[in-house]
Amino acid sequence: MSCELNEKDRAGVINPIFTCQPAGAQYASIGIEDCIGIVHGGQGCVMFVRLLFAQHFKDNFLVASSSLHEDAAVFGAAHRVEEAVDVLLMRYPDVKVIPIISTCSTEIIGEDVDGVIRKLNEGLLKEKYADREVHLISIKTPSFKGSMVTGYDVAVKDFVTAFAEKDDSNGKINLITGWVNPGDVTALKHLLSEMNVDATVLFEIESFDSPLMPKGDAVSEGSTTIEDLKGTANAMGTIALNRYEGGEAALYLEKKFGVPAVIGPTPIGIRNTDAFLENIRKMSGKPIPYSLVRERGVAIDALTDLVHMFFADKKVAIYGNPDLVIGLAEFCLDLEMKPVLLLLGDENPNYLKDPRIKELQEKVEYDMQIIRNADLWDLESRVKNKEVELDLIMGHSKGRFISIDYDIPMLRVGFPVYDRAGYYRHPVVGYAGAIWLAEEMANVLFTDMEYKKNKEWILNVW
């Protein structure tokens, strides 16, 4: 019996878990209020990238391309980024922060961005906009390493290295959130003012579930304002939820500014948001309320609903980001489920120091593997090849054909979810996404063993 992190097997990708950097980074950029990227690349970078969040979250998001042609790889392309940010700053007046986000043909070409927003910021700036505050930032994400996921991670350091600024204490806690949906940051709030807790949420994206209005206005943003980014550095402790999402700025902010820094556990499950509100605890000195105590009973009395006679046993497999893959790894033992087979979708060499990883690797009694730089081919040729035998896969809306022509159900969880309706709204995390987690998943076994006439018997009480 083993638990064996290994790197995918073959050349190529095949089917990929994520997208590229730039995607991480755009991610990150419509979390800030009067903010709208850049990005210095093929007008692919973004098209693409603003169809997977309008499909996931059925709402459309502003990002600028700065539209590179043939003649760019050739000649350079700063003049692109400079008409760029002239066309923005004319066409929305309350732009204020510009995240100029590099792409491959950018980085390979050489793109000075950083010299093209030194002129900017000497020359256009104060001829043209010397009466608006406006902050253009360089996120320097080639496609060509890492994905979505080091995208987001190094776009979230870049805002924060940009704006934080040493002041008196704030008394609140920053809680980076890392790669989530609304209905996350909606859950996380209610832990936190379960607990009195004041906190700076980065990036604050529980309106981009928005509404449409009279007004017509269908474009959704986030909430976090350059003041928020500023006071970073006066919190009294930071909080990352994911150490791949968000982890990096948690520790430039101890190491520049002095702010306490913990790095998860992702708050997935019970234990885990057990861990969360204790750190909580620790970092506020507030004590943990009956009610949270209570919320807590409620979702461990529906988990012992689930878990013996539905759950025992089955085999999972789950493929995503990489704290949410974990998190629900975690999860999935606690309900005595075997994850048998976990997909990390790039190449980061810190999965093979990551502490979750080794204790996996410590305590598993059954054999799983954890295949890093994977694609969605592995989980596919292992079903295919008989080398797993499964019961449940838990992913996003990009497996789903594997699950329909092997006939494996599927949970659809991360992103992008687009072939469900409202998954963004419902929460994996804390005490409220533990239920919805656990009953969606024996909702979906149970409709397979309908379907299936696979012990059908066990759902009739009478």
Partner chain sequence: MPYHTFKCSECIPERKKHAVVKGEDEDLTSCLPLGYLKTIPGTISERGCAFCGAKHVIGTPMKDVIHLCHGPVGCTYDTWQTKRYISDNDNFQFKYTFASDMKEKHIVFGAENLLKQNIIEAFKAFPEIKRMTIYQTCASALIGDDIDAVAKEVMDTMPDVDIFVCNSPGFAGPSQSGGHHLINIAWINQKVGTFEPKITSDYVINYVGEYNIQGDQEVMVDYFKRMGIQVLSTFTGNGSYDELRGMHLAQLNVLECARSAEYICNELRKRYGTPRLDIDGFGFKPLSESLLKVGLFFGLEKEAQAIIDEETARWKPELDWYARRLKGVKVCLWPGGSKLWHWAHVIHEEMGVDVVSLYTKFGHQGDMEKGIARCEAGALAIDDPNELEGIEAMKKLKPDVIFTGVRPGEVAKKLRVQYINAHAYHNGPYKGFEGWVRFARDIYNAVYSPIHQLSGLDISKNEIDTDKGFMTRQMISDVKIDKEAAIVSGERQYTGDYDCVSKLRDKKYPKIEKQSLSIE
Second form
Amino acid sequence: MSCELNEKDRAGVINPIFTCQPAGAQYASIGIEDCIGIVHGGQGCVMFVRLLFAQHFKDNFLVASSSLHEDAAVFGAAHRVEEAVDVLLMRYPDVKVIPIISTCSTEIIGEDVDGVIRKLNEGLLKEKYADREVHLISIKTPSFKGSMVTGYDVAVKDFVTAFAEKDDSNGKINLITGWVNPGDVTALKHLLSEMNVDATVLFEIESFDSPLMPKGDAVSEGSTTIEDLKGTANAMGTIALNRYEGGEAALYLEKKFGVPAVIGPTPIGIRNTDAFLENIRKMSGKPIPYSLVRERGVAIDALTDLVHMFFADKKVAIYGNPDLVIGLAEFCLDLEMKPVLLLLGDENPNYLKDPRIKELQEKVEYDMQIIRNADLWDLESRVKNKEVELDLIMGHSKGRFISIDYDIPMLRVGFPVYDRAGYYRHPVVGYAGAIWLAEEMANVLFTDMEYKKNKEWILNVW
Amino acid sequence: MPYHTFKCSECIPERKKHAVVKGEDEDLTSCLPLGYLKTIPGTISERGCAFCGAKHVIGTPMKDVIHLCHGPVGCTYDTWQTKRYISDNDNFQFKYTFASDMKEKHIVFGAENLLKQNIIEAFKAFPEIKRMTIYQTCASALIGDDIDAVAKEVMDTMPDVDIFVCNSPGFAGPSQSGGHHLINIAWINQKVGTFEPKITSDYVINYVGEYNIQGDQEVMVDYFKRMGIQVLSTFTGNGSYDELRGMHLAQLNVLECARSAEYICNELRKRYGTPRLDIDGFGFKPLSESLLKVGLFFGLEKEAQAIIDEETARWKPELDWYARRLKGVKVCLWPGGSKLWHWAHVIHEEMGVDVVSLYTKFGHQGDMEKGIARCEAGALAIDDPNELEGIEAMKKLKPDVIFTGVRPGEVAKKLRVQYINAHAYHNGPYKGFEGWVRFARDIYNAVYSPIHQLSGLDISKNEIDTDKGFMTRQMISDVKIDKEAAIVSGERQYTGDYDCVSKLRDKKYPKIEKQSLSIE
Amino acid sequence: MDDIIQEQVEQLVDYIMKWCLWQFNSRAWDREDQNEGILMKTMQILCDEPVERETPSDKCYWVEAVILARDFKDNYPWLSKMEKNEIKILMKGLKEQIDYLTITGSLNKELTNPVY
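Could you give the coordinates for the form predicted together with the partner chain, as opposed to the form predicted on its own above?
The complete assembly is shown below, putting the previous chain first.
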């Protein structure tokens, strides 16, 4: 009985779990109000990422491109960034923040984005936009390093670095959520509000779930402000829920401004939510109120109805963003399930020293595999060759055909989810997330039992 | 020249000649926007890149192939599972995607070995697949990897495999169209003439510029087979790699999307003397004439006419039901390239809708020529539209529905404009006679959606009916039609199946003997 | 050309523009061949003259011409009342106008690109 941490044993990728760094930086950028990023590279690096956002949220988000063409690849493309900034500022009068997000192509040709920004700050912005607040931020996200996860992490840190500014203490907590959905932010803010804690949430993306209004004037955009980002230097502490998606920013604030950082745990499941609240209690000095004891009780009640009868010993494979995968695996264990295969889609060396992974390696009593730099073929080939037998898959929509072709029930979680309706609206974090996850797992299993006529009658009385 | 200046683009002089309004007395010598020029940075254009044009649009619909991108993983991931080009081999081409996964060390030291390893691994993972396409990306182009050499090396050691290399990095041209071009030329240069597929009929065509979106190709191939024609290859939807190597053996190239595939037809005409016949698979009249032309070419016009008669009798009453209710509906025809001209006139003629605007994301002036020639006077034609221009146009023109892609469709949604997916379709296929009815049905469902009607209601201001529990589409649409005439005419709503394509896959076709060519 | 013929040419041009694609090959030299091949054969069909269709390209032009001639006759009843020499004048005018719109007067900058 062991838990192995391995790497994919192939050089290439068959059906990737992650896209590349610039996508993560773009996801962070859309969380900020009056912010339109410019991706410095080919147009596809933007067009497809925007499509991905549209697939996931069924809404449109703004990101611009420097539209790199041949000549730029040969002669350099600094002027394309200069033009892009000018065009963007002329046509979008509210834009204040412009991250310039690099890609593989512009990193390889050695574009000096910092130099371009200096030039623009000294020239164009002073001359043409003197009365306008404009922040140009260089975000270096070569696509050949890391993944969309590290790209997100880099961008969060760069935004915080660009804006955080020492002032009087604001009495708030910085809550860096990581790559989550609007439903998660709602759940987290609910917990904070019950704790009576004032927090700066990076990023405020509840507004991604935007309405269709009679006047036709609504848009989907993030609502974290420059002031929010500035104030992160003056918080009483930072809680970064996801080690790999915002952890660096928390460490930066600690190092630079002495804002104490707590990294993790990702509050997926009861236990990790308890820990999250404990961390808030310690940081804020505020007690955990009865309302949350009750809310937790509702969740426990819901889970109690499911665990022994339906979840016990069910074998699960989970893939996706690392903190999500680890958080889900931990929750599954509490639910008496057996996560047997965890797939992390990049080769981040920090996974090797992640205490949560170490804990799994030391403590699980059955065979479990964790694969770094994994792709979806790592999952499919094991299923195909019957190296693992699975009762449930949890992951994002790109793996949907494994579920479909091998008849394995699957709960969509993470990003992107485009083959189920409205999942971005539901949380996976907090007690509310624990309920949603467990009940959705159950319903997915129930549907599968009925579809396969596998003891479907058991649901007659329950 | 009747140029249209968008208010939002007054500050970008380069945009001045990219939009025109077709006036009553305008023709193509006085009314044509510029096209296929470099994108203006920061405009938030809708264009993609040349890599996706090659790999995603044209390469990947090929069904029996390992599609491998040589570069970092993002190009592969991002262009995977975003389209609906199905195939009759259980969609291998969009279920599996392959990336060489170039990392920093490869950028520094080269990635040719990595690529070679990838190729071998991929064939090992899918031993039944013996064909591969490899796509260059920005990264592998910039570090100068010789993909052709690696492919050749592998082919030398693995004689049963065949590999096609497409060098079309993302930056190769103003838009995805650059990639369409490069892959067309690469295919004819590298692969056409290297394999001889079995000829099973006296009448042999290539079906070109057709990507089997939701089964378009299968519907059209059914017609051709019913006529006794062998579709030797389809470039590329539901197409087979080896069949496409035999394109030189066809007697006729039947071309749908000239935007993405006229290059290879032109080259086949030049190199092999194969004529190019441009057709429209959309709309009863254009489709009928297209089938008849192909029939005439082979002396099979009776067979063609029989299909036209049968299909028209079956589906025309259903098209007419929708057309009666779509009359005067205002449409923005905002696709990528070819549908701008495929649909511009026929939706007006056969469904009665009014095209108030057309645009092309990646088309060339030649596409605008066709679109402007076909649309009615008054239409606003836009080349390489950007986000703000699209919004400005919608606010000004107030269309009832726009035909465009997923993301611009979401922009429209927020403005309370309904949208139909012009690239991937809502519930297609849209080609074929039945398909055309499905298109009309989808437009009807969008325009007369009760929820759409509710979306305009402001409960804080408008007086709300308290005695209406529901509305049906027909309660909304039939307010303005002549009910008597509608009943008398025998028209009916769509009666086909949700899936009208899969059943074609098991169909048997009679062999048609060669006939004399004496016609007229 | 007199006004009536002019008006008739306009009608035929409009028909071709709305329903045909053959006049819009991507290069000028191909447009010349297409216009010449198809409109010449259309004229021959309308005038009951023999039509060359031995080579594949002639056959392809002929196919387009058959359909075009049929559509012209169906849509423009005045055509059947015309004498053959009038039809020839009409079709000459049509060819000139299509050449003008698609080649000599075209604003399409890619027409002269020497390669496909």
